[in-house]
Every structure is written in C-alpha cells, then in structure tokens.
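Presented as structure tokens, the chain that follows is alone, the form predicted on its own.
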Amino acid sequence: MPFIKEIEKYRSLSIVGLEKNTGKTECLNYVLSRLSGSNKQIALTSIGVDGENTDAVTKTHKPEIEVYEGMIFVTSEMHYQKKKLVAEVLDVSTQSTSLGRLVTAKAKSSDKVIISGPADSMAIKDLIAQMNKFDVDITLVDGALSRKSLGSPAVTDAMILATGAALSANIPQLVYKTKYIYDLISIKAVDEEIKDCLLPIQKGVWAIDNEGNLTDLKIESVLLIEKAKDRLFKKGNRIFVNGAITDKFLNFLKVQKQIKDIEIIVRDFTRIFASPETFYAFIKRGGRIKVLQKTKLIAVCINPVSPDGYCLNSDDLKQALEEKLNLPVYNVRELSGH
C-alpha cells in the first residue's frame, strides 16, 4: 500500500478525524495491521480524553484499537486495566491525566486496547521524544480536531486525515470543508529563528518588529481586540497570537489599510477557528498567516457512510477529493476487503 511506505519515512504520525464517525479508528486499525508486518518498532498513543468528557467517554462507546504483539502503547491506568491483551509495563508516568497516570507497555499478544494519552501538545511532544529510549521508529497518535482539546495533532511530523459523510452528506460540501482543512495544514511555517523565540511563549499577543525583537502587547486574547486595536500595530505588522484566531479577528484585520503588510503567526493550524469564507477573504485581500509547527499531510481516508446510514458514492467522493487535494485518497474498508 503506497501510503504505508510513506508512513515509514516519519518518526511520528497522527491520524485525525474531521468529525466523529468519519472512520478515523478504522483507518488507524488498518495502518496498525499493515505496520504489524514491518520490522519497525511501532508505538501508539492518543491525544487525551479531556476532563469534562471523562464521564461521557467512559460511559459511551469508545472504539477499541487492535494492537499487535511487539508494539508499544501508551494509555491511562484506567484503560490499561481494561485491556484484553498480555502486556509488559515499561514505564508509569509521574504526571497524571483525568484517567490516572500514563502507562507505557509492550504488547506480548495481539488484541484490543482503549488508548487515551497526554492531554496537551507539550506532553504529546515529550512523549514522542521519550519513545527513543524504547528504540521506537514510528509513534502513531490517535488525534482529533476539537476545540475542547489542548492537544494538537500538528506536533507530529506527518498526518493522515479521515473525512466522510458524517461531515456532510453532500459531496461538493464535503470536498469544500475537507479542502479548507487541507489549506490550513498547508500554511507555511515561519523560519527556525523566529520559531525558537516564539515557541516558549504560552499566552498573549506579541509583535515582532523588523529586527526580530518581540514585544508583549499586553493583549490577553484576540477576543479583546476591540479594546486594544490602537496598540496592535504599534510595533510592526507581524503579530504572534498564542490562542485562537476567530472570524472577528480576521474581519478586523481585513479592513486595515496596511492589510498587505500584515502577517499573523499562530502556533499551528488547529488554532484557526475562522470560517472558510472569512479565512479566504483575509488571504485574498493580501493578509498572510504562518505557523510555528507544521505537519505534512500524506493521505486522506474516507468513510462514505454517515452515522444515520446515508451512503455517498465512494468512487465519486474519492475522485472529487483527489482532484481538489492532489493527494492520494483511500477508502479503508475497500482496502481491507470489508
């Protein structure tokens, strides 16, 4: 399978669903089954279950993931205790998540496990780095694009996107929404020098002048931009926003007379919560957006069936997406012979 070979080039990969029921777990299970035959040491974790969802998650059905003998997996104590396979514990974290500490274990048999991992981006990044001591070649991260999550799938080197009828039952609309996420993932990264300066900043809105000096604009969030618009461009037109970018903020920037000189820097593409229309209008007017952390999208998987049973034509959807994205698109069910 071409994209399995592609995966083997990267140290870390996230598989991300654009919506619930777009086939992310099925895609992940397919990737794991194909990688189980390779000579690479595979590790698997997930972007954590956030606190407020804990009860809902433990009560509702969370799909299980097939882990194969020899693979390493990281999950919470609570989910580790429910595993169906035999495993050897390699490490137990000092930090706790809402579901207990994180257990790193090596599968001694193949079976199903529920995976829940670190809750924020820094912890995911650290975890991927720690996998070196277990001689891991590729760390897979079960991800999600969620406003609730503090963890971003953009911290992995590469990404596979799962999309499908659950996102829209109309092919042109589904393609439009998926293409928007593709365009966000494709946003260029800032140069390394600026990235190193900005990565440690955890809050606020900052200006970067022509010499590369940083100034804290003392604006806690772009949501408060109305009150602070006089201060925003005092130190130049390059602005780093640590939090989310919204329609309101981009609409405000779009009407500035120096729009063509404005460059907004965000941590990664998951911080852009603007609608496609607003985002494209900002770019069209000459505004620029860059990211600190960039990931490479290597494939798209589709699930043509929606949760309420509506079914799109898989070939039409695949063709429409491939034309727009210029990327390989796969129906995992067809690949696995379902």
Contents of the next structure:
Amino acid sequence: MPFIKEIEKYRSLSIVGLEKNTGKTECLNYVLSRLSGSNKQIALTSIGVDGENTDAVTKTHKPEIEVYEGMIFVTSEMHYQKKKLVAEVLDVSTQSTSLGRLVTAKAKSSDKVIISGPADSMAIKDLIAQMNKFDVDITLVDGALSRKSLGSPAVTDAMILATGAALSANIPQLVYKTKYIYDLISIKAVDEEIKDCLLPIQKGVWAIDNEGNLTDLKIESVLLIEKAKDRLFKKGNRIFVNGAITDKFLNFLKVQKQIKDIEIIVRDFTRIFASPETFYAFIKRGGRIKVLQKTKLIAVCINPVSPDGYCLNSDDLKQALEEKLNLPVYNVRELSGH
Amino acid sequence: MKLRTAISQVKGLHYLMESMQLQSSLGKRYLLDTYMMYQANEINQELDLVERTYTIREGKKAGLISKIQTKLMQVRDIKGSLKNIQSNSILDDIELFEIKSFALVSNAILKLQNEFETTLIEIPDLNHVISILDPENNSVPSFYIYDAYSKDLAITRKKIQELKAARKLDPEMDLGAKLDILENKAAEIEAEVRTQVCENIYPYSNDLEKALNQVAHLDVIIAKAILADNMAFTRAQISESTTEYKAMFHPQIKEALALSNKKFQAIDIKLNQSVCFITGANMAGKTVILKTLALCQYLLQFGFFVPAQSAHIALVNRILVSVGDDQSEQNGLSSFASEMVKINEMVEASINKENVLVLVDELARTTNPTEGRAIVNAVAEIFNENNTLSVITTHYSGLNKTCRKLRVKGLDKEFKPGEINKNNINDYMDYALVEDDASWVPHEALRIAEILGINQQIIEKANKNLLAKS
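What's the form predicted in complex with its partner chain like, now that we've got the form predicted on its own?
Below is the entire complex, every chain and molecule, led by the chain shown above.
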C-alpha cells in the first residue's frame, strides 16, 4: 500500500498537477479509494472549481472524484445539487463563492461528486481549520499550480505532485521541469519567530534586520524594481517579498556585489515565477531564498500518456524521476490495476 | 428613520456600532433595521430589557449571558429559507438544514433563558419543527432525507448500494437499466418525502419568523448592555421638558484620548425648550458638545444607554444638525449657501412648531461679521419665539440679550509663557460650561494661535491692528 501510511501522518494534503492532464484526479481517486478503508475521518475539498466531467480545455475524458460513504466533502451549492450520492448536510458557509455558498456534507453512500471549493489561500486555510469541528483527521485538497489561481496548495501540510507526458513528451525535459518544482518545494522555511511576524503581512516588500525589526520599504511590487533599486538594500540584505518573484528580480539580485549575503523570503514556493535557469543561476551565485509556509512533498505520481495520445515508457520515466528526486514515484494507473 | 440611515449621518454612532459585540449577522441586520422611537413607553420597554441584561451580567448568572452569546454565534440568518416556507414552496436539503439548525439553536437559547428568574425575551418553542426534521432523534444540526422517513426509500437505497458493490467486485457485470430505475425511484421517493416534510413545516412559519426576530433582538439587547458596561453609559430618564446631562462625554473622543493617556473632561449641560448660545475660545470643545448632544439623542431614541453619569432627555421627532464639515462643494453650493439651506430647514421646522432638536455650529461664520451677527440673532429670535429646543455656538459678540448663554470656561488657569503648547493645551483647557450674561465673547483666538505655534509675524501684526482700532 504505497504512500498511504505516509499520508496518515498529516492533517492536510494537497494533490497538485504540474499541468492539466497529468493525472491529478486519478491520483486523488486512488488516494481516496485507499483511504476509504482506513478508520480516519477524511474530508475532501478543492481550490476553486474542479472535478468537471470533461476537461474544459482539451475536451478529453476526466474522471470524476469518487467520494466514499462516511467521508466529508465540501463543495459549492451548485455542485451539491448535482450530486448523485446520498449525503447529509453538516454546514453551509455564510460567505459565497462564484458558485454559491459552500456546503459541508457527509456521504451516506458512495458515488462520484463534483468538488469545488474556496478560491483563495486564506479561505482554504480557514476551511481546513474548521474541519476540526467535524472530527476530521485528514483534509485532502484538490489543488492547482497556476499563476491564475489565488489559492496556493502550499497551505496544506503535505503534497503529492502529479506530473506526466502532458508537461513534456521528452523524458529528460519532463524530469528537468519536475525536478525544478521539486527544488522549489524543498526550499527551506524561515524560523518560526520570523514566520509569525511576516504571515499577517499581506502586501509590499519588507526588510528584516538582524534584530528582527521589520521595515516597509514602500515598494509596491518587485515588478517595479527598476524604480526602487536604491531603496531595496537600505535596511539590510534580508528581504520579504509578498508578491511574485520574477526572472527580472532574480537577475537584478544576481549582479549585486553582496549577493552572498542576500536572503529573499517568499510566502510559499508557488510565488516563484522565475524560469529554472534564472533560479538556479541565482542560487549558484550564492543567493539564498526561503519560504514562510513549507509543505512536505511525499510522493510523485506520473501519467505517461499525454492528451494528444503520445505515450512515454512508464518504467523509464519512473526510473529517471526517482534517480533525480530521491522520492517514491508511482504510476497510479498501474497501481489501481486499470 | 432606520438606524442604518442615522449611522451614515452621525460618525460617533458608526463608531459605537463597530464596538458592539453582536454575535450573529442576524443581530446586525436587526439592529440596522431598527426604527427610531418617538414614544416614551416604547423606549422604556427596550431600555428595561437592556437594564435587566446589564443587571444579570453583574450578578451570579452572568455566565448564562456568555453561554447565550456562544449559542448566538451559531445562529444563521435563515431569512431566505423562511421566505420560501411562507410562500409554500418546496425547500431543498440545504434550506431544510438551515431551518433545522436554526430551530435547534433557538431552542437551546430558549432553554438557557429559562434559567433566569423571568424570561428576558419570549422565544417560541420550535420543538415541533425539530421533530419533523429530526426523525432519528439525533439532535445534531445536520440534515438529509433520512431513511427513517420512508421504508420504501430505505429499501431502494439499500438495493442501489448492493448493486454498486456488486459492480465494484465485477466491473464487467451488465446491470442494464436496473441501477437507473432504482436511482430514479429513490429520487422520486425523496421528492415525495421532501414535499411531505415541507407541508408539515408550513404551519410553523409564523413561529419560525417570530423566533428569528426574537433571537436577533436578544443578540442586540445583550450587545447594548455590554456596550453600556464597557463604555460606562447610563440609562437616561425620559423628561417632559428639559434635557439635562451630568458628566456627558463623547465616547469616541474619550477612547482616543485614553490611548494617549489623556482624560476627557465630561461636562454638565442643561437645555430648556428654547434657544441656547454656547460661546468660548477656539479649541474649547464647542463642536464636540454639539456632536455629543446629537449622539445622545439618537442613542436614546434607538434604545441605547447614553454616555453620561446621569441624563434626563426630552424626546424629539427630528434632530437637525449643521456642523459644517460636510462636502458642500459636491453639490455646487458655497459653504455659506449650503449652510443657509440647512438653516432654512431648521427655521421652517421651528415656525411649524415641530418637536425638533436643532444644533448649529458657528452659525453664519463664513460671511462678514456684521451681517453674520444679524443672522445669528434673527435665527435665535425665531427659535426663541417658537420654543424650539436648540443650541447655537458662535464667536460673535453682541448677541440677543433675551437668549440664554453658556460659556466654555476655557484657558482660565494661570500659566507661564511657553508653558503651554499644542500638545498639552488640553490639560490647561477647562471645558466646563458656565451661565454667562455678558454681551461680549471670549477673545482668545490670538492667544491660542500663539500656543499652537503659528508664525509670530501673524500674531504681532494682528495685535498691532487691534491696538490701532481701539
């Protein structure tokens, strides 16, 4: 029973696809089917809308999410009405999403459900915390890694990554891209003390001096770094950036003479939008980067089939990834015997 | 007037609403939809409730109030679902869940209230509604079309489960249309049950509505009592003629001063059914007095305690305020024109002998002093003739002698030059009001300007001008 025992150690787990059609939903269904036998109380939700019948972009078949009797699931009012299974309403949120209020329900029979959830990180965090009320042991989050998404799956304690031919049809390229995300997820977290100070800050660029004092550098965004170059290092080399980290910003830092003393802090790994080349170059020059919220990657799932029908050799891909990542890699299709 | 409207006009009121510990969004809506009250018995009824809650919180059963508050936190506003019941439509599971969870928490509050000597607010017992929605007697706030509603449904659901389980074991198995037929049947029975459940609930729609209102009212009463306690408010007595405050204060300014370790000097003021001038130096708190008077009047007539040590307040039908800090440019009028429009409304109310409270800050200050003084005296005369409860602050001297005058004591303590600056001026200012029959007003503008540290040239030149005149 691979990685299920590992999952049971965490309070929350997100399952994230590196690209559409990398087998995230199948992976989620696999995890759910294995957890259905455990005596832990499971809850399931999603970041934004997910679980549509067919993929809206490529029109390929997309498996729905199977919820098992006894599991708790959170979905929007609209999708709740469409459900086929028998379920008991436990709660209705006061706040509304674009698809109506969020309904928390307990499945009284097993069937497929369309799961949609809150759209932003704070709301997901709150939701996971609220699951305590219903004695939930593990909350699973159907997540997305998208620049368009306000919700970051990094708010969960643990993560499973789904990757596959949809990301790249070339094994070395696929491994390189996946390894990059793996490296981002592995970025070290800051000390708890600093974390508590910085977490509530929702915008801006801040400097942290050696005594731990915070100064707002009055820089709206590092996207405008050109205009604020002179101010950036006024209060020291440790900088907390609330928004996105881009190529431009890392390239700017890379050429500073004190590069070895520079430490950048970001909210979580999803805020790094830089290309792998730039990121690695920054690290190589001695720059350091840390995150406030760190999640633990516990496994990688692969889907060797791409949406246009191209199929990679599953064993080769698995082996190549395992060598690079030092993590268990699974082909969920093979595991669930399809 | 609804409180919602009053809040948008009176800043101090908005601040107090924000400070209130309302536990439910339901309570908040109820409060904002409260109408201003004009009848003494109506106001006293509400104040009685607040006072009783206030007393309970000081006694042995204070814990019960916190327990009720915890329950109030769980109350959801089921206005939408209630509307559907009242129009006899069929409710979905989510709406039925809302009704059930409300009924459960409402009954829990009812039970807690029974522990008081007498009930604070009557809430209808919703036991019947609960038993309709809780066929398995779990008393848990959750809902679905339970198997217990229909044997047929239970059997059909079981068959569906069995079929699905069989298919899981043998994915090749051909179920044909069997599963579909069963699922349709289950859906049909569910619909029948839902209709029946709703029909059983319809007769209780009035009870539900009443409970919803009363629970909201309870939330408001408790929040009012806590506000009164936290801010040291008192219950005002409703008076027939004079309005009199002992140690009246402005809660928002008091709190702001407390933050910088300063004290708000509460003041006493007595108003008759006629006009009253308030004179005094700049920075002597005249505007604050007007704002506090308006705030207190609104608070009382919306059923709150008021910020004072004691208060006797005459009820009015309208409160008319002109405090010149509104955006007159926006409607294209000069500050003088927009003031005159407001004053006109007040004067007309006065001539019509309306029962109003009129508060005017520095009447006609934006025009020349000669005409300004004439306008002030004319307006005051009209208010006086018509016995209009009104307060006018002014810097003009030569005021009508027949009108009552109060003066802020101001900077009457001895102090050395340079001892006072703009940061400590509040400590030297005596904000108390005294009766005054002199025809002159305090001339302290230059002294205060000097304390504020404005350019010395202005002071010197102004003094020279004054000397030249006399």
